[in-house]
Amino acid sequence: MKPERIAALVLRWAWLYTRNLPEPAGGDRVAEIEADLHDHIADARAAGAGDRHIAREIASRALRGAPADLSWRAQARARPTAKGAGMHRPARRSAVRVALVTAGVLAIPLTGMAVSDEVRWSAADFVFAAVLLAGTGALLELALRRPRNLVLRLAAVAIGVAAVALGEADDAPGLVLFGLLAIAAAVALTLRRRVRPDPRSG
């Protein structure tokens, strides 16, 4: 697996999620990422780190980025104009679902620890799995509120993607479960957009 070949896949989320913004905003994120991932290849090349290994790094940063990309995107297109207090409710909504699945989720391990000595997780472990749920359930959200929007599925099928291959990378089956439950849901999504189409359209 070289990095180069993640790198690119990498920036290709760039220019998805920095689309239609106003310039230079875009194009200087684009750029910003693209000179980190050089530098990030060639210094660890310079320390003797392997392909494979870099190639890792590179997927397992993009993953726990994904959220703060977003997040990003999200200022970016708010900066030009202010909304209204009411325009913020459904995002307060989404975000307290968001919280309340990830807090649910993460309490399994949590429980687990405490009742058996089979299941050890450390504190990174927490933190990992709360950024990739939170950030994943954000997406979705995204997603379900703007069914027009192609590149929030495609983004979630993407994290999916990338999580089943760690997974497998890694023997994590709880990682590979969460990326298969994150394509399908995107996949969901867009089965519901076609059965319920936009009545704005007709």
Contents of the next structure:
Amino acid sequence: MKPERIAALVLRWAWLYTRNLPEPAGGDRVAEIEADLHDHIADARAAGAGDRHIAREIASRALRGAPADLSWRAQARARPTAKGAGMHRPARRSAVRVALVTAGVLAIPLTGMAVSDEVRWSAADFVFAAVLLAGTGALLELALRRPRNLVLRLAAVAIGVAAVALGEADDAPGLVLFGLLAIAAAVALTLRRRVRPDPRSG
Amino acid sequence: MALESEILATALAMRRDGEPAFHGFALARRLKDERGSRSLTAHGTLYKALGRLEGFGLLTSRWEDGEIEGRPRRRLYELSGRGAETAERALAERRAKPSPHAATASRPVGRPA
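Form predicted on its own already given; the form predicted in complex with the partner chain follows:
What follows is the whole complex; the chain from before opens it.
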């Protein structure tokens, strides 16, 4: 067998075990193996080695190193490399949480419409409620991640108060309940911060 | 850390021979020659060890500049100041303390991949 064919297989293996690894770790490893394979073949041929011998040598190096390749991959995956990668994960989790809660709350009137004639929400009502819920949820998530920022908590309280006032005026108990929940969440955040002070504040 | 120590010692020897920068395959060949081994160090083992040494700040690496005709670009490693000190110390200790294999084995000591 031609050493180039074995080298191509080894390179394919390198592509496989570096798949989805953060850059530049993955790409660097593949490029390094590619250079090594090229140098190996060139050096062995210059020394007069036969193709079968070179191919066997390359296969042996790849096979013996496979456990180390896999453990290196596990380490490279665990290592936070890009500064942003570690920061985006909590933000994504927050967004998922807000979306789930919003969908869960909106499922209540939707179910109500399906089982009773007394609940009648228009599409505009759903959109308004979704914006209100998601906006307040995002605000609370931000307040949770930045416990020192009083403005975020005050904004959540203001939305809550506005919702209660609007709900009272419009005779919408759902809106009043939402407003009360928003205020309660903002107050709970404040109390939580008092009980467990931010460690960064010394 | 056996392979890592070997790499540092070999890198130091290469530096003394006027080759301060080395690439993966050149190191594998040199290690093989120095051990008198029949096989080259496995890819995974070699590059994992080089990565560890770079992570410890004992080696530095850079890619060759620009396109090289006829072959892929190589990653070149070099001993850092701390790496050279560590290698010197390890060599001095090795010289001061005879190897346990020296008296019993005349054949070169190979190491698993």
